[in-house]
Amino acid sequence: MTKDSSSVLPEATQAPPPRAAPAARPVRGRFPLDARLAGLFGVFVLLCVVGWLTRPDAFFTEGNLSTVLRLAAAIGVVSVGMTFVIISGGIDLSVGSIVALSGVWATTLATQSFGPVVMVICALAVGLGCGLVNGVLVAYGRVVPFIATLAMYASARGLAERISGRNTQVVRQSGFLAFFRGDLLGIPVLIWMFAAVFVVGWVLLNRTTFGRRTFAVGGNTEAARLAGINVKRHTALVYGVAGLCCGIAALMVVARTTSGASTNGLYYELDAIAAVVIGGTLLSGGRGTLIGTLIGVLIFTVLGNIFTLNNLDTDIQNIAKGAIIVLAVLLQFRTRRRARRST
């Protein structure tokens, strides 16, 4: 019997075993910017250029930029909550009505008599409560999100009209107006509030277990359940987050208009869904970014500001918004089809 050739070679001349490739390290501390977000930001810059070309004397003034950001603040906060809901695979059509109900309840004479702190607590509690009701109906009642939130859309708006008597309730608490209409370091408090909600929302979505579970539930509900996630409880909490954002937005709208009315937050659900969709969040759930939502909110706000500065009709503005939404949805379908082909 002959010996194996490798056994007779000197030990020093044997080839070293191949080294395993180093494991890829996860990238941390970076915003998930991609080509699509960069393109979206390019659209925002292009709109700013158009605004400057059409009204060079008014667009880039300090007052106009402050107005744009204050207008974007309330709908931006609502869009943060909507992003959570859509990523989890749901939809919320009641956000505008919850904003109206929270604002009306916080500005009744009885509530104002207890002071500004109670007004704030009342608005947040009403928003959170409405959101949790939506979540319980969807998660435990197994009601389709579209139907559950549509019912809340009608009932919350109707309750707001009932409480206010379809009248505008003027805020008479000077402390409330002094704080929320004031400035901090030269920047309006409303903009600080929007920035704070966005940062907290980004951390919650991208750096916590709650955020990872939200993506998991939206991506594949059955897989999330098998992985040990309490899908029903998490779904209810996600709608609660959206309702709490509506309560914060109600305070911002009340502070900006110095009143609470059942007409506050009208069409906020459409603007929020549009901002989230063009920001890259999939309507089917499981994927999305808050940075994209932020850019989407700014695009719609700047677009409306350009139309206002140039005295253009709102119907043309709505047509432009509709066209942008259709293009965004078509781009989503194209992206998903390309992703399926690559897999």
Second form
Amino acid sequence: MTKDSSSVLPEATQAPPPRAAPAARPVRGRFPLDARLAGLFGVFVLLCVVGWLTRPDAFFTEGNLSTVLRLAAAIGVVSVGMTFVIISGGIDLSVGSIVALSGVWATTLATQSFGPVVMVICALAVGLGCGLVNGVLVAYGRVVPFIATLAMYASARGLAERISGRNTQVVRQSGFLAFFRGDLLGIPVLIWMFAAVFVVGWVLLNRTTFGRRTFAVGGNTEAARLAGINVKRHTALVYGVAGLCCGIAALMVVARTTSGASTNGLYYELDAIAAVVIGGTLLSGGRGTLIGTLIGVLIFTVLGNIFTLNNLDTDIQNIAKGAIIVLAVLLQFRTRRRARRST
Amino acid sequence: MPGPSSLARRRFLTGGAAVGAGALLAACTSNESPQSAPQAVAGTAGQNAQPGKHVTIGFSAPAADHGWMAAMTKNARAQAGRFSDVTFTATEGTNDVNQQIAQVETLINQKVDVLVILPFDGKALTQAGQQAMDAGIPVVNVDRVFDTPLAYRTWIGGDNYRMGVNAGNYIAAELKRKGVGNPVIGEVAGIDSLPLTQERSQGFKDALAKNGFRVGPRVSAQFTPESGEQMTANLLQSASRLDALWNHDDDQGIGVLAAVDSARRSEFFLVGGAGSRNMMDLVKADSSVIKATVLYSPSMASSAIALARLLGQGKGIGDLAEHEIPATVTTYSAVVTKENVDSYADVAFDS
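Return the form predicted in complex with its partner chain of this protein as a structure block, the form predicted alone having already been given.
Full complex below, order starting with the chain above.
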């Protein structure tokens, strides 16, 4: 990937001149990102080929593809929210805990006796509520995102443990399970939900004022403020979006495991941040794509699938995961340097 | 200045109202009181049941962060409550080794008669146990064993290796009974880095090998329902046919069953581990793939309290010829099936 992007950018390969003459390409700042997306997609395709070569009988079966997508669904939805937060220049460490709290709240016994609709509303409301609390703390309370969401990380899981009594709350609402575990037009509902969240997120980010403001706030907060954007409100809403995504993911996890537990969503914050970062979104904010995030999530899910299909140890899988993350971040530094040089 | 700030305040208040409404919704719909299932208590028959010398038992355990560990603390408390001659002093569960050492030291300073310690990390807590013994307080070490017997008077715990052995033997016997040739036997392990998981897997492997079988597809989950579901979903894709599957832990078993259900698979039988109420109910109902679960029961915490009381009173165990409480007690990893499930219902725990 590195080679590709530098060979199409000859001026960048002339190492010494620090301020090389610009402007052969007007969109030069954007180009490396697209090249990297192509590279990332290449990695994904390569993984699929490996999967197909090692298990030709199992990898490209309908059952396996559906399994991979259903496994990617919850972390994928969380990563969509995380992409918004990181593009806006923040970070959200509390996503996994919010998934746990939303899931537990939706499955505690009294909630279930009110029916599936109440369960769904509960999960979404709790997710959105936690996200907004994060957002208000960050935007109006001027708490650093890392600290504000770290506080939520601890307290949301603590609350989930308290509410569930640390027992796994098995779902007894057959209506809830029948819908979320079922199919729609032959495709599992969870995959529809994942696709819907992704499409809505993409439109919101790329085709609406909300999205443009998110990029603006993350790119240069002061400039965004001077341009008349209500930065505080917008920041709070971005964390709200992330929280709502966690609520949706919580429903998915509850449906998949047929239970709500305070251990749901463990390490989601790390997986989501990893997916967003290898997807090309800058950790410093202002730039990123949801497509990249999607490919990032799929790479990790397919990696796990291939390892299990071939009956390999999970510890090597973690090493592979680490290597992919490091590679992506190294590429990110190159991109940023180049972008800076071009401006 | 007043303009924007009051506007901001109003917005903030609107936000507050939204959060408040959420809390109200929550208050209406959150959990009812947890099911008050009976906790496992040790049989207290015979002479030892008679009230004797008063004993203060200090108790320290890790945080009750999952069903099994929560049941350990609940069981200990319930057992202590059964004795009129026992005062039970429990510290708050913690997964911070330093804090647990401090708690044990506090209990020593309070001069409790007997200490029951379930260490978060046996090696790290060894010194604390030793300190108590040196102070003349007998220590009952539960489950995770100290580095040296000098640090405890009595150890009581489960047998992870035999858990694997018994799971393997049960599966082998069932497959032979059904006449399955060349069976595919899967395994959903717990956290692979833990010695307890390694012991369970080794026992399973050895028992299958003795019967001429071997472990086929194997995954390792995290003892949580979610990880159980994820790993099993992949495992089921990997094996188009399975004859038997052993899952190390009943808490992650809820997820394992959900994955089996999603994949609409039923050609194999599933054996669980630990012995949760949920799994025992399913074994009894006999309507799903789960046919048995191998015990690793938190009832050992109840037994630990009973032993601690006897230690404090200077008694032995009734039916043994020994004058003293034995130095180690290993609980048995029985296989609970439809046939015997009723007799094990009292040691089932809510996962």
